[in-house]
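Just one chain follows, in the form predicted alone, and it is written as structure tokens.
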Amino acid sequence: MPAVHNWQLGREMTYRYDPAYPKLQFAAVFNINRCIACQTCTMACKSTWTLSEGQDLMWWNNVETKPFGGYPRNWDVKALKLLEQSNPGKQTWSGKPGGPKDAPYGKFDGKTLFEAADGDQQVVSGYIPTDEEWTAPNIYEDTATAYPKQGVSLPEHSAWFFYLQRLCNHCAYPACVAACPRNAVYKRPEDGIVLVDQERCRGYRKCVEACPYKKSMYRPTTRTSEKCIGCYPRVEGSDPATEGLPTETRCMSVCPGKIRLQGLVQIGDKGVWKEDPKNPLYHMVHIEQVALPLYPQFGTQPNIYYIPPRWVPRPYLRQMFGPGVDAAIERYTNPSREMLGILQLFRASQQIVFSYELVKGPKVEEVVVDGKTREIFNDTVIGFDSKGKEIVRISVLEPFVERPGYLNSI
């Protein structure tokens, strides 16, 4: 099979087809710090796209509660077994986070889901779950590690759990691509967005079996296989709602926790992130490095990242995010000015935010955390649309308003 370069491994490794890179790629980070699993999200989607006869059991989004909870049932852990097999004890790391855009986690030494494949029957490392573990999409929820009498403090909680918010992560190495026999699943040129060509579908579920995250799902009443369209009529501005501009996907838009970011990077030489220091994707994955990708081991450069959770055992986060944890939470715990400023971004638009600027305010405060003093500067961001236009003007400090003095009753 041909050889691809994975920025995230800091390598190269095999595929099944020639690198071809799309100019726009569809992207987004979720901080996890922030979700409260209200689900809103989830039925955002569901409301929108999977209400019809054969989808009852289609949650192209959805939010599961970690280490116990998945959809479909331990899709993670069934992943990550497959690989151990096909290389026991070698699934390691070298080298040192914090490098260049072509490896900034180090270098990945074992092997992807395609190079764990046989050759022969399996060209992706895969399974196909069980109806079972379709059934429950909210098993296990809020459901923690350990109940101590005493309480828990930070860095570390001994009793922990957290949410993780799923969608397609639309990668730039799709498993369900490579492994259709048919074709079928294919990327856009013009934005990377992964999508299923319904005529030429014949339901083998060959990309349900490939995909390790398991959102490519098999719809039994039309025998074919569909997945998260990244609600590309709104990413690309010909939904009427969108009034022609780029706008973020029905799960972003809607989250009243403000934990979603989600936008479209530019794709340069070998698939690596071309430099734009003033898009705030770019700023979190590869400058500030606090945004990461979710189980990078598999190979498939996914494009959905993820701000880790602070007070989760640093093991299981690095098993989950690749060994740039540590320092992406320390750079979260004590955010810079610009990261600060990035962070009021999210959730402060519909339309897509392509650039920023950071407008410097003064110092209102000083706090300490992790015994460490900072000071808190009222900046004020500014997000700028496709064409340069400004969608949102924000500041750190949220503003009071003072009602009048009467009583204003219904």
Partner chain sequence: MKWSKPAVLLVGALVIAGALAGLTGVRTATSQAVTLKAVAVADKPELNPDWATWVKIPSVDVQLTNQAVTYPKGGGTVPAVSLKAVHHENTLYIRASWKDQTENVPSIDMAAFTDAVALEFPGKSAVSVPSFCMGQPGSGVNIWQWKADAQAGAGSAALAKLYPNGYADSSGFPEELTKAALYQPAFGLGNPVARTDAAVQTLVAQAFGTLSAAAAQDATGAGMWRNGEWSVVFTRPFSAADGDQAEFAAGKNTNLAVAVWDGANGDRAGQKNVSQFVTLQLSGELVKAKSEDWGALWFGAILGGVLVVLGLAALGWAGVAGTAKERA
Second form
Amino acid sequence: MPAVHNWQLGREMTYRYDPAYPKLQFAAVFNINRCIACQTCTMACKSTWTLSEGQDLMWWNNVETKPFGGYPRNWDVKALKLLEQSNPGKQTWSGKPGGPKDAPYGKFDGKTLFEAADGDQQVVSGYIPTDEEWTAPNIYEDTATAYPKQGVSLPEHSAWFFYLQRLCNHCAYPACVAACPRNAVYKRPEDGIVLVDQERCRGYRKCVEACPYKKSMYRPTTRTSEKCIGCYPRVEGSDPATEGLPTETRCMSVCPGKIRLQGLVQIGDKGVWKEDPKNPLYHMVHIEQVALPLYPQFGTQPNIYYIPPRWVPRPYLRQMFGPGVDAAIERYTNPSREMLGILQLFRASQQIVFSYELVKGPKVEEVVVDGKTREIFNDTVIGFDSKGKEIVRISVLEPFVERPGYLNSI
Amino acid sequence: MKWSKPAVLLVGALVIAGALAGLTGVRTATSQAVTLKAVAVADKPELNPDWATWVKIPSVDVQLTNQAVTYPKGGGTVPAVSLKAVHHENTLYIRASWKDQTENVPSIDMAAFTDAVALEFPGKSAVSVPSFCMGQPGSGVNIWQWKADAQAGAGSAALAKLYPNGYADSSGFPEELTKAALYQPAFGLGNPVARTDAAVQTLVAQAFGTLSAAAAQDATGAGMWRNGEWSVVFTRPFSAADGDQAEFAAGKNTNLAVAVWDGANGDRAGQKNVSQFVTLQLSGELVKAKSEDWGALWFGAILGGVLVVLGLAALGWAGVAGTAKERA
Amino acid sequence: MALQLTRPVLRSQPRLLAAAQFLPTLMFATVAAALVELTLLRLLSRVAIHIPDVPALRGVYSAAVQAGTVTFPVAALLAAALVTVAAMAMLPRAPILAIPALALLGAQAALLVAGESALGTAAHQWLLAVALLAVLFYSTSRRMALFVAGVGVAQAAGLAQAASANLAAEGGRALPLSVAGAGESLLLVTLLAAPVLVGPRRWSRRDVIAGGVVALIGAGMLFGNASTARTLALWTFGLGMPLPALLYAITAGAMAATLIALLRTGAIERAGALTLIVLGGFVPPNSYQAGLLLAGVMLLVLEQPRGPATTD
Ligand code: SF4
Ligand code: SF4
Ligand code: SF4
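Could I have the structure of this protein in the form predicted together with the partner chain, to go alongside the form predicted alone above?
Up next: the whole complex, starting with the chain shown before.
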């Protein structure tokens, strides 16, 4: 099997195909800390793409309550178990986080799902969830690990839950692509979006079996598998509503919690992101390392990055997002001026922000967080589209307007 | 080593003759695989595995093995398939039956797979080279695949049956729209797996992973499961409506391979039980289907064998004796 | 008993010279054509799934396979000619050996003209089994007799099973596959013993090393890419591999060592005959490979006796 470089694991790994990378890659950063589990994203996707018969159990976007929730039920526990069974006690990391961008989190010494597979019947270790597991997508909503009498406090809550927003990761090494014996699943060279060709799919469900995130799903009425299409007409700007400009997907652009920022990043040698410090996603993932991949140890090099929830016990988070968790939470809690600026870009525009610029402003406040004094500056962040045209301008402090008093005001 | 001029000339002549044969497609060798004989029958066969005449047609058991050539490997639960074949008025009928304790019809359940069987023939362009059955590059194959779920018409109806209490909120779109091809892309694109009106798909392929729908979907079939056994009948006119498919003719031979999928074993794709190519012989004359009289045939074969060996031995000894006499 | 039946065939050389003079050249040409056909067509096209789809490679690949496709009928004609000449060479002295061989060629021609049929194919397989067994009567030495008997009985078992499966098309029941499995096992043991039974008297260390290398390569293939190696073994040599894979690798090594040792000591005819037997495969899947197998076995017993003539 060919060897490919997985930068999230800081090492070479085996994959079914020789390395081939798109020019641009669909990617997004989700700030878990801000999600209110309103499911607006979920319904935006549902009402756009999966509203027809046979798609009843399909939720290409879903938001589940961790640690107990999961759609399909226990998907991550089962994938982790497959890995643990094939390599007991050795799913560990070495080295230190904060490394170069081809190994930013150190080195993963365990096995990926590709490496754990037998290669004969499966090229990715996996399973097919039953119908029952696909039902009740929001099971255990808002269910905490405990209900203590006293309150809880940072840095780690003793009773906790958090929301995990999920969709297809349009992985760099998609398990679904590797698993399909008919090359019916493919990754687009222009934007890295992964699609199932509905003309070629024969419903073998090898992609459903392989995808560890369980984001390829079977549609029993057409007997083919379908999956998140990354709203490609919006991303490529061919949807009439986009007026020809690359636009964020349905699930991203509707988010009232402003937790989501989606874009396209440039891919260089060995699939490592090209140096592009002015791209907000690049800045968060590679410069600040504040946003981390979901279960990098699965090996697919997923492209949705998460700013971890800062109240959750670290061992749980390290298992979910890798060894970069502690530094990411530290940087998110004490953000740099650049970071604070970028956070304002979340949901400030429907169009995809390809680069940003920070215009420094005056210091406006001093706050104490975890015993450390922090200064806040009212910088202004400007977002530009693919052609370098300004599409958004927003400051850290929202403009504050005191309304004159009225006698009859609501 | 001794080189003689006549020998070199002979070899040269054979090389030229062989090369000419190779270029013109003249056969110089014959296949020795198992032969399935399709006899011509006078009555029009029914598209029904229970058609009365089938019992009178001799069957050929074809060994199946697990598919171990390419990913995804699998199968191994169905050791053999029994084949019968007849033809009538330029239409071929093939009946396949195999043991399977479980009847796996629905693939409506996301984690369940259907039982299925497929016949594979060399494509039209490959018919001239049956002496070399497998791996002939550049010539495609024609596949007829029967699936239990497709026969059951698995689609919306089956879904409603599996989830009688299923209820979906109105999406706000009119039903004609959500049932339209646009909202069922596989159906809208003409993907044969999405069809709910045919139990058999007609497919063509050139190599692993290239399987696609044939231009003309003209093979049909019907199957039934009873007492731990599937029986499926396929039929297609000798000539297909498109050019890529296998062609048949009375008095002509071609090849045939079989694949069986056991849904209970999670079989699908390459996870299946496969046979090698067997020879399919289409008898020219109208033959009355005869009953199984294999005992007599075996007796004849063994007797003939013994007679020939005796004869040969006698001749051999005569030859040796002759030499001895000559010498003396 | 086989051992008592051994007797030299070529006691009266002048009478047989006419046909026999063709043998070395024909055998050499057949082995060469069969090797080319095997490499270009049957091996290459079957592993093509592992060849990367690069335009440059695709051209080379199709050219090679095209060449193989033309070589295949050349090899088939040469094999048929070889069987004919070998049979003629021994016809006066050994009709028991020659007649079934000629009958087999007749059956093959009939099948080619009339097309394959269940009965015709069964008859062909049956004749091949008889011809192979008949050769046993004319082995030139005890060891040779053991080897020829091993090959003949093993192939006959497999052929009987295949023929019974063909007869089933006419309404019959096939022998169980285990019969073929037993045949294959016997063939393997026979080939494993080839160094002793048909190898040269004196061995050099290099022969053994070469055999070891081939065995290692074989084992590497069988354990490295088991499915491809097994498919090649089955489709090219008819080996279902009921025995442990390691045994097959060692057998390949033993055969390779024997062939190299024979070539080194100048026993080119015997090496050619053994190569033909290997190329014929177990229960030849077509009449061409049947010809290779039979020619190989016949040439083994036809080879010129070395040293003093064994006239009685
Ligand atoms: S729309 Fe945004 S806030 Fe609401 S659930 Fe989705 S990700 Fe969370
Ligand atoms: S998340 Fe799953 S479906 Fe999406 S690209 Fe990755 S492997 Fe494929
Ligand atoms: S990107 Fe589009 S298709 Fe994918 S989950 Fe979001 S809304 Fe659905």
